[in-house]
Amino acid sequence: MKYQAPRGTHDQIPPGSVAWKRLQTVADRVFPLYGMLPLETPVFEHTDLFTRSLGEETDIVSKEMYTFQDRKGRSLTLRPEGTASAVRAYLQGRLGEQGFDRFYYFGPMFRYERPQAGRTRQFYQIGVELFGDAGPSSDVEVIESLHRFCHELGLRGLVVQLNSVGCPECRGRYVATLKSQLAGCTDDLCELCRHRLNRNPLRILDCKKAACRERYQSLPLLTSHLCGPCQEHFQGVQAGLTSMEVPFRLEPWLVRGLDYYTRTAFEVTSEHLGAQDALGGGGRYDLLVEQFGGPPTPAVGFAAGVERLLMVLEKTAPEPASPHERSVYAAALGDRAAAEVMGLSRRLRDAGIPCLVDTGPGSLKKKLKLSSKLGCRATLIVGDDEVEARRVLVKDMGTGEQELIDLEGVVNCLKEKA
């Protein structure tokens, strides 16, 4: 039989996953410049953790979540989004009481929908949540912060889309309003919208057809029925924005796919991704953690899709590098020549130099050959005359150029020439 891994998984397997490693790497060492700290929680919650804080009506809860029980008939729910798992973890390990208020994770999420381009069943993110700041700063070092990660992986064609949702009381009367200025055309609208209509109002709005985008259009807006309060904050995000220098456009249709977002919300797109061009995005969500038991705990984060972030690298970054472009390849010519390539290869790694070792049998024109596919720099060629003579041949895979180096000064040599 034939093994294959389930319809919308992949493996992650070379020269893929140096790129998926490099995310990872990159993700290090930008979120702890603002004070994150690194979470990572389970891979499967208590089900009504995710109910009750998605919202039943939403697609995620409806469609989408691989639940199952367990032998004692507990009912559990592989993630299929990071934040509640967050506030989760933030609450029962009483983090805000240590001082601990700003986190980063990557890991897998699971939703069963139609595997598409950038879009899988099991899939990755990278999120952000940032507990017990209410003001507007916290909104901008969130969006910031995902915007810097974004340009230290090289990407370009960025775009920030920016919206209110509002807080619960301004966007009910919102809600009144879309319920009065639609109640009479309804058989124009879409099943879907239609459905959306009378459990969760808002997200007609996201409605990806162009009939009803359309009328939708006439419809006013959210942001002009935010009260005072969320009027101020949501100046003050833009305000922030501009401060830093962070490129935003406003998207008054921007509502975000969740129940728990208030006020803030962002999507950060890329122009090379087509129709479903969202890299990640999130909001602000001052109500779950007191949802969920906590005290009143504003907070606010983003998820990025990291396949979607990959996939826009391929695109638009230049003919990635080789999984061994910083290696040098040892190749042995003979027994003698195999013993001094393992001790020269251990020095080598301890100096910090990748090195594959080929002490097995064959040519060196087979050796070099297989130095130049897997893309190595240098191929270090050690045979009888050179162990005689203490000696190392160094061929430079780049400009073909060889040089005799002296046994004890090829650490130093390949450091300089690193």
Given for the second form:
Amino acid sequence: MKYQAPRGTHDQIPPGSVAWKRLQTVADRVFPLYGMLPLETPVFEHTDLFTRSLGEETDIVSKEMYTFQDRKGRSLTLRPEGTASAVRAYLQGRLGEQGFDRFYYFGPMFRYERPQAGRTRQFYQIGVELFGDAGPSSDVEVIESLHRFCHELGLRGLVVQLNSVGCPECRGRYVATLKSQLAGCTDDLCELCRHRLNRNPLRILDCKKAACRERYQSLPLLTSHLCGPCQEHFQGVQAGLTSMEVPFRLEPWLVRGLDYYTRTAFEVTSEHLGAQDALGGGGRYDLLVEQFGGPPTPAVGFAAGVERLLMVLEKTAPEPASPHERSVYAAALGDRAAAEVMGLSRRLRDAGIPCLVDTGPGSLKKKLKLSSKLGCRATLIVGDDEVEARRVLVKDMGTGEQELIDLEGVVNCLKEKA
RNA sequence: GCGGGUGUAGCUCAGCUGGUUAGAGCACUGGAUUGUGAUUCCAGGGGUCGCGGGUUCGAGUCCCGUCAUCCGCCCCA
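Now show the form predicted together with the RNA, given that the preceding structure was the form predicted on its own.
Time for the whole complex; same chain goes first.
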């Protein structure tokens, strides 16, 4: 074959594309339950939008962005995440002024990384963003919507990992103590952590190396350094989750990678995913809207990885039914039958019954084989005899039983069986 | 960005230290059944051995490069 999809990209093709579409259908049902409305933004934006909101020091900005110049020399970037675009669209469309302040989105994101299990260069996220409410109930709604969505998809046993990263004031004070406490023992830290200590001190808490983790055991927790209002908010989120029966676990070391997060940070992981185990995550970003030049507007949201959700589903959920389980296979034998079958298929579709028409030259054996392989629930057999008698032979592909039905009665017969 | 594994039929893979026409299972096509699938039996089609170069009398097999993929690190969805 001459061409293949670029590195780190994938087609969504049958049979997997059926589950892919189903996930979108579930999303379209679940998120509107929270008053969230669909939001779609361009897949590319001005590069500044991302560098300024995510933070120059983050991995995404420093080494993972698909940045290019257009023909007029403007620097554009394929979006690596959805929140920055959502905030931009929220402000540009003056949505807040119209009372639109909760949204959900589904679409591709792009990061230039080395592909591996659960990581591709183009991947899809489904996410929500809530604007304008500073109170903990928004955090709870966002987290509960993610939990409900996963549950509706068929994922079980997921636990939300929860933390608070405070606000600039209390986090700043905490980072200062962190630095002073570690200043004397930088030699004990891994190379990466020494680097982090200067660039992005909070991230050292996230270090996976056993030696570092042990060293950090004795450090004070960020959550015990929260200022009064942040502490109160954090408590409120926990109380809300408890009363909404969303299972969560406090994870004091959880630090989200992007600069814009304030207060609530959370993540959902799965043990079925290997090294890339994050299914979704999010948090509060109370300062981002203002930073973009909008009015002070608190906000909270999450993003989940579509491919990863489906990977876990595939490993844990029962085998999905055939994509054609509701369909009927209409097999015509001969030209006269073909005309009859075409008319019949129209009436079936009018009645909402999916119908695969086969008026080709193959033998009945071949047609039945295909019907069986595709998993159709029934095969309608129409040959010269049936045309003559104004009847259709309806064969149930599960039981093998077949029955001659009046042409006029076929639709009703199949409706009853469905 | 770093380290390692793999690439042979549509799919899953076998192919010993280099040696003649590269195999199996499943799938596909045809037949036993000229109108009956998911079980059986028989026959058949299908391969630039990822791609490019090198070593050799000879390369699927060895070497180099390249592309893709997988696993780990980093990070995240």
